[in-house]
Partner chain sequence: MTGAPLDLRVKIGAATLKNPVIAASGCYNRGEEYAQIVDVGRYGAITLKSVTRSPRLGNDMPRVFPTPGGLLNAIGLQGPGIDHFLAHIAPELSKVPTAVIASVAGFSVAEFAEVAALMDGLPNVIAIELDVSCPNVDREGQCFAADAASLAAVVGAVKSRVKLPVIPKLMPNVADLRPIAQAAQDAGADAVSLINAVRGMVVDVANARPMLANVSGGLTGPAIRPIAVHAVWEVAGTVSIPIIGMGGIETGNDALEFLFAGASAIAIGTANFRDPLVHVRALQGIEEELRRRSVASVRELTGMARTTQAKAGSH
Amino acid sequence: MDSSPRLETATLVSREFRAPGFWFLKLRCEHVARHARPAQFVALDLPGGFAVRLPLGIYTAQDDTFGLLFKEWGERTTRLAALPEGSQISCIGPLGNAFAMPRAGERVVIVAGGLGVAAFWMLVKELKEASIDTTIVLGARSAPHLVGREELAAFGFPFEICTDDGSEGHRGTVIDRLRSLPRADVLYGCGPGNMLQALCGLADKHGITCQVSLEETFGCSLGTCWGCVVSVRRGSGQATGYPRAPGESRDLDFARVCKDGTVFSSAELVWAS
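Any chance you could show this chain by itself in the form predicted on its own?
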């Protein structure tokens, strides 16, 4: 079957309030559900007044339904959270690349900050099926912001909780907790930019393979507007490949998060100093 992105109509099956401002929605769309891979996303055209499509990461995918875990933070997400069950939603997906699986015998640590957890349900499912030694580290500002852990904890992997204020689990950041864990062979990360920069720096310092799913503000979600570019090393397979400008000495290029990502290797990202 063709797994490329398609324009589809999804039906809202259920909506669940998870925490103040946080929602889990389940939608029926066979093409997206059957072909979604870890860290891919959909672009939704919501009923109502005109707005650019809303990109959201695909959290769960089973049979003919997929789930979205998101925070109500703007007009579009507020509109999505208020849709009644049975609503029809135009969507394009699945979009983006996906996390690559580790080799057999490698030890994995997943590092999720806040809503970065939404990138990992499908990956954890695949790691469980492949019997990969996995530890999950989930962090948030405080206990009420810890969402998504129920589904991930159900897979039975060791699970570490961190909160900045110590209201639940370990007091401190996920990076603080990661430093105290046994060395991993492969790291996966998704969350705020400063967290991912620290994770990539730690991985590169110790020579650990690391893949991160980046969050950027998308315009078109299809790679045409170039509104979500990030810096990558020149020669990266995800880079534009544009030649240097006359007199340019920087050893970097650019990639679009929506089209060339959202997953990038830490070894190829160039973070602003």
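Could you please show the structure of the form predicted in complex with its partner chain, as a counterpart to the form predicted on its own just displayed?
Partners and other molecules have been left off, which leaves just the chain.
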């Protein structure tokens, strides 16, 4: 069985309410569950007259079942949250590249903002299996938005919890908290753009390896429409490699988040200032 993406029909096995608007779904789809790598995602076709699929990170994956952790953002996620158990859902996956593992002995800090936590269950599981020293920093607006801890806690790594309003854990951002933690060898991040930008800035400043999983509005989810690009340094591995456009003075090229990512290293990314 090969691990490239497939067009599959997944069955909705269970739906768990996590917080108002937040859900944890389990879907049965052996191909995705067996081959998913950390930070990969699926693209779901939901009933309701939508022209494009909904991309969602693969949160958990065990045996023939994978889990989704999501918020009701807009129409498609709201529709997904309303599907009855037993529903059949057309699913393409697993999609995207994956986090690279650290070397043995390196110390890891994982930084997740909000639903960015959905990118990390598979990574944490592999870090545990590889006995890597890992700290997990989770942030959210306030305590009720701290979803996804249940599953991660099972691996026994230490947690640092941060909330903007101080309703649980440290008051402040995950980046604030990170500054006061012992230096890591490898950082992994997923969450809002400004958080990842700050994380990458910090990593670059201290010369720490840092991988982040990005999000963008997707069209095709597969790499054909060029709708989801991110700016990367010219010559970096995931970039188009096209010649420099006339009049283009910036030292940048584009890469597709859906196909060349979603994981990029901080060394390659070019952030808007």
